[in-house]
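Below, in structure tokens: the form predicted on its own, a single chain.
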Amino acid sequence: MTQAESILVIGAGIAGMKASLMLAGPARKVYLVERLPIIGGKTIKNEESFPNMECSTCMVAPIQQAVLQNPHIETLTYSAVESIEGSAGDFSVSVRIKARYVSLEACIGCGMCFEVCPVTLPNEWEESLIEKKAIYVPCSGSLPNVPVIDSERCLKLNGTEECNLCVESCAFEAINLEDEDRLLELKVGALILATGSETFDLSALPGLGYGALPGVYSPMEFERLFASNGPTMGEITLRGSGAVPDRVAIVHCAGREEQGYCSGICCMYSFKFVRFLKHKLPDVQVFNIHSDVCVPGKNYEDFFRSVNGGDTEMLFTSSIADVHVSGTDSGLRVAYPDGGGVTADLEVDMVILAAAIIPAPLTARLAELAGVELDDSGFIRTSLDGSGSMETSRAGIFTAGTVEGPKDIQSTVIQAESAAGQVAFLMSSMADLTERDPSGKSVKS
């Protein structure tokens, strides 16, 4: 197999996995690089996906398994691209595979090593709602279900003290504290960038109380609260007190003004949260504080209509920027200017902030490595010819998913399929050129 018949996909979320599966085959190898120790992306953080409220895990798990079992896809987890050189059909890429200190082949995922580890630290995957050990898997049901060791926090690896408890607890000798990073040099014909996005840093909006008031939640924190494999096993309870909320406010467009664009999906995931709340807590009162509502397409409009009225009260505010959340003896007070500019107060137990979708912190670095342009909002820029091309400003490098801009799962999948199709066409065209003599006459048999 030549380098022109190999492809590198960076990011193993829904976009990267779908593109990899479409491209991999007997005559074409795909290298799938993921910086996390697991694959699946943020979709696996969700319990259900709008508008059909499908089980996200049920939807993604077969795709994860297909990727891991495909002999034509080499999945490189806990890895990062360090350099990209060359041109379409002839790229040279360096990938650093971080030492995970646990063998993917020998480990059976029993979890005995977690119990004996003396180090605890916040579990970022679970939005720091619970803790993890220095040896861990991000969440229940992770694939691959093999832990990694945080070398900076491990007592032995960071030189704090001699500790071999995890090694001694493993009956399968799967833990090797002498493991080292490896540098892999790849030759590929094309790349797909599919590293996803993040949500707006809500601590930058102090008036909304995020980080200061325990009853104020980010969207991903609430996703994990509802998830059956999350930190509370799906029980919606308040941070700290463990009480069940009776009144919940969802504040829309947090960060929209700062970012300068509508993310397009925040309203929909807010209305999904209404469904979540009413499913688990039928008597809960839910209030959506908004200055605008974005429900594109007939399916989304139907979803909104099914929620509006009976399940939630829509409260219009003339300015999201002037919404203020403060603490009270019994919970939280949300003050907002109503349609007439008069300040209204709302007493609630929980506030969920519908944060804007923004470029992931590493997007700018990825663009620099790949030699591609960013758009004015910091996402990867695609061709501007109006054709719907997923090709970036550098020939042979394509993009898919929310690394290109905010979008829902359906649009992400469509874009991944489009990127895969364009890569396949490019590689087919290059293969055809190699089979012609200098005069241009085809020499195919």
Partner chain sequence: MAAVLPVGSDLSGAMNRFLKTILEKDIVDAVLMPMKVPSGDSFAWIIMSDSSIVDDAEAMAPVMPVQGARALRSLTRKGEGSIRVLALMRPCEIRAAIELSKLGQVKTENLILAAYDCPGAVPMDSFVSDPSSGEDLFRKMLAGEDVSAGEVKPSCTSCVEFSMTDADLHFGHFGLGGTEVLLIPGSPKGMEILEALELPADRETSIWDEAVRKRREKQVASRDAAFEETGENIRGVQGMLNVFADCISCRNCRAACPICYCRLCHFESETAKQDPNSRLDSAVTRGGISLPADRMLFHTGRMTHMSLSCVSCGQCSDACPADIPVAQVFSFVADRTQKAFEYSAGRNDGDPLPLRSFMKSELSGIHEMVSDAEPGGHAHE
The other form holds:
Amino acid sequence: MTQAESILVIGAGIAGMKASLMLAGPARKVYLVERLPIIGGKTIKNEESFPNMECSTCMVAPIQQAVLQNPHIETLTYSAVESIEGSAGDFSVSVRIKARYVSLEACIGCGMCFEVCPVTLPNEWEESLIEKKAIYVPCSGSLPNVPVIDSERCLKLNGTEECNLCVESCAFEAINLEDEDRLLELKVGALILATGSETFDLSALPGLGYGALPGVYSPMEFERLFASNGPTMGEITLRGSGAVPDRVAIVHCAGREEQGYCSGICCMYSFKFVRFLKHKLPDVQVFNIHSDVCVPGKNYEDFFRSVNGGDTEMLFTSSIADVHVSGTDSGLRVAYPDGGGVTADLEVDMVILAAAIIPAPLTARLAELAGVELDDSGFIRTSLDGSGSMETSRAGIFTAGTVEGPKDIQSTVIQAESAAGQVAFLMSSMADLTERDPSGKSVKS
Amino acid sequence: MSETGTGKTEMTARVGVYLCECGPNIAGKIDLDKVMADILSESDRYRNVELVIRRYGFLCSGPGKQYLEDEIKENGLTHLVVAACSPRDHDSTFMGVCARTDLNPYLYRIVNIREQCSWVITDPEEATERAATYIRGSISRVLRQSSLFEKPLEINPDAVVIGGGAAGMEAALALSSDLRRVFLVEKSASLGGGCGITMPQEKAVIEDPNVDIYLETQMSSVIGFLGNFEIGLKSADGKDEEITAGAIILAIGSDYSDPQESGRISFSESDEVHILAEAERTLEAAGDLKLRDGTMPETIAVVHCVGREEQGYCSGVCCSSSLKLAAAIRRLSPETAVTSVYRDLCLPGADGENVLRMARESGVELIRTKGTSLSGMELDLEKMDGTSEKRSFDMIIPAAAIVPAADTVSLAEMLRIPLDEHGFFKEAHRMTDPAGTTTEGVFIAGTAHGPMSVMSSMRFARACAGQVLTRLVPGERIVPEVKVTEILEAYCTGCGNCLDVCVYGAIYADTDRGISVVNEAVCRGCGNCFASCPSGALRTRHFTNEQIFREVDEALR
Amino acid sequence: MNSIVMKQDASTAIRELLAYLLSSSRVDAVLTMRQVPETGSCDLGLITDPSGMVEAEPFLPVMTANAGQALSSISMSGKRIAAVLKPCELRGFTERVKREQGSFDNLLTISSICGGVFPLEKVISGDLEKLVPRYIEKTARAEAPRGLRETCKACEEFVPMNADISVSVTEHGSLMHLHSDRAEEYTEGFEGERIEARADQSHIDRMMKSRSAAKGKLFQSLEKSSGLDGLVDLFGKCVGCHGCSRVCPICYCQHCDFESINFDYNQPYFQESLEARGALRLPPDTILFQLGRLTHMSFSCVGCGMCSDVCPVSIPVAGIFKKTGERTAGLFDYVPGRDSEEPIPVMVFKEEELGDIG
Amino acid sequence: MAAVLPVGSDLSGAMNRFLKTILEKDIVDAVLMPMKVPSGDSFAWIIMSDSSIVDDAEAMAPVMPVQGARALRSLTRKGEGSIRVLALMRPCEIRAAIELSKLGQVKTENLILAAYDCPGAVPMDSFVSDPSSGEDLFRKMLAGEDVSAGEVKPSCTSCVEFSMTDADLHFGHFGLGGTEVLLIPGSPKGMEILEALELPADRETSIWDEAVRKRREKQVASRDAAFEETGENIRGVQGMLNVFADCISCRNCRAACPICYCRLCHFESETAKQDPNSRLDSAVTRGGISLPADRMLFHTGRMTHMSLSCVSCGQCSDACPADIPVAQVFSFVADRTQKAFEYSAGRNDGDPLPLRSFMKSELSGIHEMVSDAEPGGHAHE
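Follow the form predicted on its own with the form predicted together with the partner chain, if you could.
Expanding to the full complex; the earlier chain stays at the top.
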């Protein structure tokens, strides 16, 4: 049985990066595959992460740099896994590296090509709050800081016209419009699935007015609104009117009833939003409409109490599913059953919906590819033997992070370290099988 | 080598200064030719130094690195200054280039003329002048740097796990192999720890040939660092033993708060009040919960969030274990009415929802209150709609908060790791390194880190195991920090100032010689001791005062 | 020898020369004694602005610190310096240059036939106003004023050796003798009548006579405390503060061995000494320090007298070191500071010295 | 309560005999006392194990050439203190020794620190120039007669800690007319010695207490007057510059100070040495500088390092060749810094050194600052 000495990690968020850094070494190569053109995952979309309120990019950038500069990690951005065959210790995986049309070596990220590109389209990384060009980097501060061309919308690549503006603008001949996808066949000993999660699609809840009413925001939209490298450079201004909100309501547990579980982190990021609002707009009035407050663990209650003092009014509702948001001529009205079941309403300018955490759309496809079971909620199933193991239902394939269920950054990192440990153990015990130490005693140097 | 009059040979230094254009980022703002001329014009300031000064497009690119390597070899450079971007980006890149030549990587210095110069200074002249000052400062500094050599150390891959509960056993199983021995040290007479129910791993741990179990034993002393700890063990019958290991995992679990600690809860010995953990144990052992007089209670109340106010945190697990207990009682004796009184239901994740559904289906009465107080056997409930109601029950089960274990403080002192504001071991970083501590090689698993569920405890244990498995690889050696502090024996008087301020416990007193000594394998080069020494007896390598002041002198000229 | 006649008194003339050197930027800084008019306190000044010359007192008969010691690191800076040095300070500096502690490369040395200096306590007690006028008058007549430092009264090396410029003040007037090309080059534009003249030899001979006599008396007085008892008698009261070594121009070590860990003892050592001798002095080795210092530097002692000035228990250190120094240097017929190329005796050996060993 | 030591002809002789008996009875291995040097014009600390040598020693020396704590420092700094030594010193020397024990320089396990009521000391330079009149002066001071303040060491005129300190054994003789000495035990070690000599500690000490109280009142008054004057002299930067104008940087004050235990002083290490180029640059910018340089940096710097442990023993003034009132300035400042930290140097009450420990309350100012910015927090404007 041939023994592959390398590992495949799918997803370059904080879980994938931590696991890769722990496993990469002279004796063991790590392939890190990431769907997006940049690494960093969801964490770098938040300006600050709770409970430390530490600047997320300052916390994650050193990890990103370590990954990019580690000679034993081959980072394959803008790529996707297409097939996974074999068994523990001997998987063969095919990876499609999509054409980026910009050379990772030559480009220095000067951004001259963005200005000249005639095509603009919504930037999904920024929750479409801002536009981007056909040749783009998702956000400023992207790592690797090399753009990619959207082949459907580029006039040259979709055959509309012979446009060559970006190529001419590039002083470093980094743009090659004849670039093609590449297929990579990898031999790996183990896999770690760390592809993260998604927030609940709030348009499926018409009662809360998301999509219809411009003043209603999803959590990721508000994160990008507050981000200093975001669409509004961190200024909190309402869509359309551009006005600064005076009264903001944060509605908890949006999608909890539909998903059938509490995601455990929405209360915390809602209170973080209160800190954001009070930081930028000191006189703003903030209301949290909530049922249960879920702030478990030693670090979170202090954070909740620091907000619960004067910064926000906690409004309890006996049934979070019956909260209703409607438009008025001056703004928005939120109607909710109070503690005694009587409907109360609240006039506000802005509503932020604390959406539940759900499996990412591609998780099901990935599970099918990897031949691993999902749990009832659509997350990857682990701990089948009741222990803390991060192994999936298929031997040799492990998982870590929110792809396995909603969790905070601390638990994500803990799962990444556990998965990395199990992979290291598996690989060394594999090596054990082939070169067992004759005396059987543990080799102590 | 140049011969001086009195027959003494004096080393001529050849300093290479390379300015990176970095496309428009640097060359666009700074007039590099003027900078080069400026520096060359003052080269007589340095005695016995020849300056080699060049500019190049992209020093960090492949060809750029090759160019630097050739330049070092061809010019026989003794020192290298690279004026480019932030050390965070390419310090290790250029040290790698030096490593490929025979120029010691510590006789090199990177000067940030991008983030700290061209990107932030609008006026080009000022930026150019500032860049020249930075580079002159670095030349003066690099001339006073000395070569440093990495000293790889052999490591002992074995691990010591303190605490035989769920987390401890999980860590032991995750770590033990033919290549790595695990010493599982448990204070009490049996494994299983505080969670009251027999764990499946217990049998596996006892049968594992690579796990040595020490019952009724505590850790009495520890010195050393990652890869080389010497640990003293003391057993209850006074036997002392010394073992060596490469890592220590603290899995000492936690205790429960005293319910009466909160002002609003008071009951006497005779009242039928049993804390949740106790009730769980009796239920699992006896199969049911009887009153002291042997009869079955008709009404039971489980009170959540007891101690949350006083401890300042929600323990996060009492809701699910309380409701599981309530549902179990209902199943075992349907005629007993069970009421759960709570403030917030903390049931994250899918299994949290299942527990809630199970409790409701088995007929547990759920009452949410703003606050609940207990005197004797009577509860006073402040309902959400503002009304309040007094109800008495045959048995009351308060869910007490999880608090730090008793010997947390003594262990923390022994291992020189700090405690957090609630008294648990303080993690290295709440988000990016929750299992590590400030002492490299010491990890925290389970409720010793803070309140968490049994599953999270086991996950924490495997995370600690992961750190050990990936950092202490049998046969591989670790390279400790090179830029450490050294104490000059000639000058040290052993007054112990530095001993007090060393966070990592890297300095010890050598009373025979009357001086303090740095254990260079433990030292992390933070420089605290260097600042605390009243005399000039300490020196942090690569950051000596001489180097820093000469750089500052240049900047102030 | 090419000389310049000084119209006014020597101090004013040299003050003008220094101001000229600064304003014509021949030099970047000058080193000279200064006296602050209001407080009367004197110090050694490194002056870079010509206007600072008003406080300069180049020939003030005071030595707050040996200028050779103060000058050494400054002379290594690569900047051009002009320094007014008494002969023993210049010789002290020369000895330091031999130990890589200074450099003549960018230095213009101005010295003078030295009438000696007053001890520190006379400067502190404020009687300088009274003493200085009489001092000037007497030295001009080659007579020795009263109250000088012991080693100054007995100093026979009062004529400057290898200075760039030396000043001689006699009844007939004061002259500035230019000994080196650098002196010629630096004083080129400085107006002043140039004549061919040497220092008045008779003036020098008369000073030498009184100085030799004083030296004989000084050494005679120290002779009676010789041998081991004499040593304990002289240095018995030394408190081990090492002040003498700190102000000595020849002691250049960054960290004196007698202050290092080598002279720290643990209890077994004390126990043995107590068993052997029944009693022991604490702190130990105060007399050993004096002997050690004598062996390390006495052959280079220039007899400037700074050590006696700072000794808190008034031990005549300078006299003892000058007497011992002259004997040890004499073995190698070496005069400390006479010539910067002459190697330090103990650092080199000559073939024939190995005769009896071979 | 205390035991009594009868005094024959003279006080010092009685104490000598007491120490000799302790040595003869092997209660201690050695005693440390001052002894006149052969040239007769100074004293030195001698450690004696041979009891016959004690006769040549003098329990109470008129002058303090070497601070007692400096002698103890050289004895016990290195290794374990295995020799059992009784050291008889002035109160300020004992307090300096206790201060040094907190800095690891004096190990007190096997030391018995004994002190006596100190009438003050004769200045070093006047004693060396005329030893006999120095000894007469000291005899008068011992007998309690008034002597003109100018003749006594300046620091001793404003010394308020001249009697009982935290010593193990104290020889109290003030107010007893020189006929007897009270042996006051200050610690179990002191008691052991009295028990070993079967001297009952049954004498009450009211007369002695009263004499000490009255003398302290007088001393406090003269100290406050001295502080008043010193405070005026060193007012403002110019005040300090004037007081230290004659300093020639010979560092005798640091060498004489018992608390300055550093082998290489920070102000002589590479840290404080300026590169010749930058030294000249500063000379250019200021038009001229005084050499040897950094005179005031040394004095103010030394003050910051040791002020909290200063026991006002006056050695620095005694050793200064330029007669600068260093001790008056340093004790004036030490009085205030030690009050600021509620710490008094030389006490054995378990008080840790202020700069090596902190009280929660002291962090109040800092605490607010820290809690605003979360650990690792980033203010994003």
